[in-house]
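Presented below, as structure tokens, is a lone chain in the form predicted on its own.
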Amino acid sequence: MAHGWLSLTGRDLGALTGLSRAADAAPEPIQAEYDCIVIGAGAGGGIVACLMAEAGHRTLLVERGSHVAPDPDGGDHLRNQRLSLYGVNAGPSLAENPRVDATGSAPRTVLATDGAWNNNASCVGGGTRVYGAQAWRFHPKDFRMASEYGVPDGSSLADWPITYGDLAPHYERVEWELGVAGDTSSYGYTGSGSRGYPMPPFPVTGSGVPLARGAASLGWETLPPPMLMNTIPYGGRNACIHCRHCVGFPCPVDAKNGVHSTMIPRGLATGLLQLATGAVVREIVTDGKGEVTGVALLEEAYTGANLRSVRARTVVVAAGAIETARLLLNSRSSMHPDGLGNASGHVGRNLQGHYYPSARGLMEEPCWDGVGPGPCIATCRFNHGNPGVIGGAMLCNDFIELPIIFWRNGLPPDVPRWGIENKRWMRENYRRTLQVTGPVQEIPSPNARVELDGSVRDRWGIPVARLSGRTHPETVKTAAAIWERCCEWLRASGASRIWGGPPGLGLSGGQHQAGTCRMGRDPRSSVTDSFGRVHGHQNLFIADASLHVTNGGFNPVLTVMAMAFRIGGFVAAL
């Protein structure tokens, strides 16, 4: 069924998770110790925050951002998070978050509305809840990618501590506690059996017709893109109403299952979970003989941001690769002069996210039908095995692509950008234009990294980030091979003009964000052991994307919430 761009003014939207009745609520005072503290509410704090409380302990989940309620007038297409050019609507705050960035000649001052910025969510339940919610598992070979291909001069390509088989329990859980609707034939590239998923895929709409027939014309085997949402009614949670509000916005009907509607409302039905919005941790605390004791916390929503300790006998860092390495940076002592974890000089580096090759191809009649959330149909078939590089990716059409983004940057290159002739291009083209897509392995490269920015503090005080470097050259060397295949999938399906372009080398540590406290089995070379616990700190740990050696040719959020589990249950064991 289609549906306009929907205004869904009158529904009770307060009404549909716990969590926002919840921001009603008069906020309870933060107490002067926990058992845990987890800093960062979302893939990876909501799930340990969650398995901490279930598992007896007091813990205090903290988060920057504040909660996010679907937009009653069914989402602003100018300010959204999946387009910042014009203000986010997930956080953070604009003016109080600044970075800089140091990529170019001259380091600049870049706040959220920059693509240099790198933006991710900064709310209750991260990006999850705006999120897109691809739910792929990683490729095997992602977790040895090193023994694979061997490593590129000039990168840190290396292999993960852990296999796919020590995380494909957690991905099953992933699946079914949190809601994954998908095929089975989606397990087929991962080479494991699995119980399935609990809820049938999102079927074939407008776009994926004609995609179909082309890759059946070039023999490439299809599958639906699993998806954390709900295509029935699934944990108490409605199902997708395939509005065309999807990514980069709050589900209007809570179909989209995040940690936001899962993992942190069953967290606080213990009644031993805390969630504190509008709290900022300025570092993690050490004693003296540098052991970590707590955390500094800004309560800026409780008290107008005073300072004051807090106490816990776990701190868990779940901030974004960014922001986590932003923390651990920060929280230097004479003990830990150049920030906890960092003996080694690799917090901040290998910063990576992924690099999206996208093609698009003119159809001679309409394909578009508004049917959301919008990818129906995928190939894995180009994830390894290319002729000369190294990974690749998976392959699939996009989400329903709001008209102001397909403007900005949709068009083909010789379409005026203004004027009579750019509107009715896009009136006659917008509804027969298709898109392929995809996340293309990234090679780390050392001096791709996050530092702070000596001149620059934010609104607290607090030095803020400096992202400086590019990927490895390998990387678009990736991008350029996997492009071709976008190509190969339209001319197939029936495209009469092709448009588009591999990126050039650069930065990439957007939604996608990983890599810069990896995890390995040698303290020289990273930050963390296997479950994520800092080197040389016995209750301080990572739960967060920054932990990726790699970051895969998927979707990163399974992985991110398959090692969250992970880490969480061995935490809550200790």
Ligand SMILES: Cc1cc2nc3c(=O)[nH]c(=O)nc-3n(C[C@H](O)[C@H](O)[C@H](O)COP(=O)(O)OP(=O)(O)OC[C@H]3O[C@@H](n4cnc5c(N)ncnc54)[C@H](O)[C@@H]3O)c2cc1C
Contents of the next structure:
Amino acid sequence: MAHGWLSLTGRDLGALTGLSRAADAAPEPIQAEYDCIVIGAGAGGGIVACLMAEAGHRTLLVERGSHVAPDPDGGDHLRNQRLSLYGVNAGPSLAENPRVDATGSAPRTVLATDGAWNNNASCVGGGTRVYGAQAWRFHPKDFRMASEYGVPDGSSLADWPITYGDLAPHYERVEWELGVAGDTSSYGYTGSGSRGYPMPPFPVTGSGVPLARGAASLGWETLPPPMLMNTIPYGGRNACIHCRHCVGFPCPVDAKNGVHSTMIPRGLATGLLQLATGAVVREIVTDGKGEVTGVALLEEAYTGANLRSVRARTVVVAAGAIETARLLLNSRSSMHPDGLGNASGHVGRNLQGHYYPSARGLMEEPCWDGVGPGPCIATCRFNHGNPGVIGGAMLCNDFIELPIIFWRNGLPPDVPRWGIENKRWMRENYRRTLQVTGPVQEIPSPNARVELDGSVRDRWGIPVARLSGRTHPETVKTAAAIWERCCEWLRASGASRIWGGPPGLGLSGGQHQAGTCRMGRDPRSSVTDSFGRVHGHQNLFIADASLHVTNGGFNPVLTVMAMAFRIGGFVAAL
Ligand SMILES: Cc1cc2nc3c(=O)[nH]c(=O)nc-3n(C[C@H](O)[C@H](O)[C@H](O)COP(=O)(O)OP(=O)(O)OC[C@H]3O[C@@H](n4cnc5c(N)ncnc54)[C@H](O)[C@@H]3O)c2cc1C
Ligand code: SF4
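Alternative state: the form predicted together with the ligand, after the form predicted on its own:
Then the entire complex follows, led off by the chain already shown.
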């Protein structure tokens, strides 16, 4: 069996995406005024910008990062977006963008190489440029967690102001307009019928075979994880070649469907959308009556960090859950001394991501076949209905894991981290290890927060985000229950030894960061209405993961995208 790491040198990478060609062109100057400005070219912003342009609105999409091209050698294992310890490959630039970690006894300044920074990605496409692209719909119960479970003391658990049914048509648009590969059994847990997926699912690969056997012996139903990837050519883009550098890297053949390869090119094709990279929005500007009139931005890629204002009838913020909250808090005026949308003090609260209990098991024989992308078997049996705990998680095997990440996160506790014994263990066991993991639905806490730091500023002099607080203790209880299910699955699949453990109480955000500008019906307990319109502002909207009232027991991006279709359609029709 081949088990080296393949080089992709020799592929015509330049021809792979229209955006990489666009990156070479001289930037079009930013105008003084647009119909709409969208801040952040990630999952939410890329979709809203496209819908606005397609509806005939002159739209500026502002992105502080740049275009990221695939690495001609497949990927630098030390610098990728899933292991930020040694550097990142999809932004942000390191020294320029500190944050303050105030979760411990003494606040400390951290860079994006530190887990406490809670990085996602900062580039054209945002997280979708390098994501793993698991494309789960949330469970209908995820939208009414308070009604299902009550509200634990000290938590801010709440129902969404919309139902699963409100989002279902928009989920379907994402699945067809960006492209999802899956199996209609994936809809079983949602309880609703659907058009199905446009592409067949990925096949069960090496590690899926024993896991399928184990699940069958337990009587657990399984399904292939839906993926925003092409299993066959789709949308003018290639099919996946099953390489080993998927999660954390741009796709070398453009088979991963992010907004950079779908909605942004679609919007640009209208001639009404302009994408400005290397441009940082410093604040949202209001007039003497407190109404939003546009943004103040630093157009670094254009004129060398000049600060200028750009006017617009509508502003849509989609900068990711931490940066969106930071931007609203930094948009202060005499009318809004605590920041925009923050009259009730909710901007920046309820920061959540996912707790990820992960168990690993040692098999008799190798089960790793190196066939990417990796996650090929899942169960949704434990998303709800777990005795004594709130919510739960979808469980599945993981992406092909780089040896360096396995070395850092996956070794049993008694194996030395260095030296000859470590090398021996890695050589003999890396390919015999199975992993089961899942995104545990967090129970939000109002004290898990994004605030502004009073003393630390970024390279442009803008106050940085200060992260503090912890998730609610109920999250840890749920994570412990889900970890037991991970172990049960591994045992039933034949693992002779199992290790790992549920995470302890802390703050999470990271790549699944959400919740800092939650939507709701009551302006006293939320930041926006159910269409992302910031309470008290007719022309200011939010369209990213900040809106999530709760973050489901699934990877969140399909929900970010479905919400963006819903909000983009609403705003475009105004
Ligand atoms: C390695 C990796 C793997 C992942 N795997 C999965 C997966 O398998 N399934 C899943 O569901 N999710 C996955 N995710 C998470 C997913 O990518 C995020 O949920 C999603 O991108 C969030 O969308 P968003 O619109 O909220 O923010 P983002 O996509 O983060 O977009 C925000 C954008 O705004 C820009 N920005 C911020 N501030 C400013 C400013 N002031 N001015 C201008 N621009 C600004 C940022 O640079 C960024 O590009 C993964 C993410 C990563 C990085
Ligand atoms: S596994 Fe497939 S989709 Fe993922 S990066 Fe490789 S070729 Fe692209």
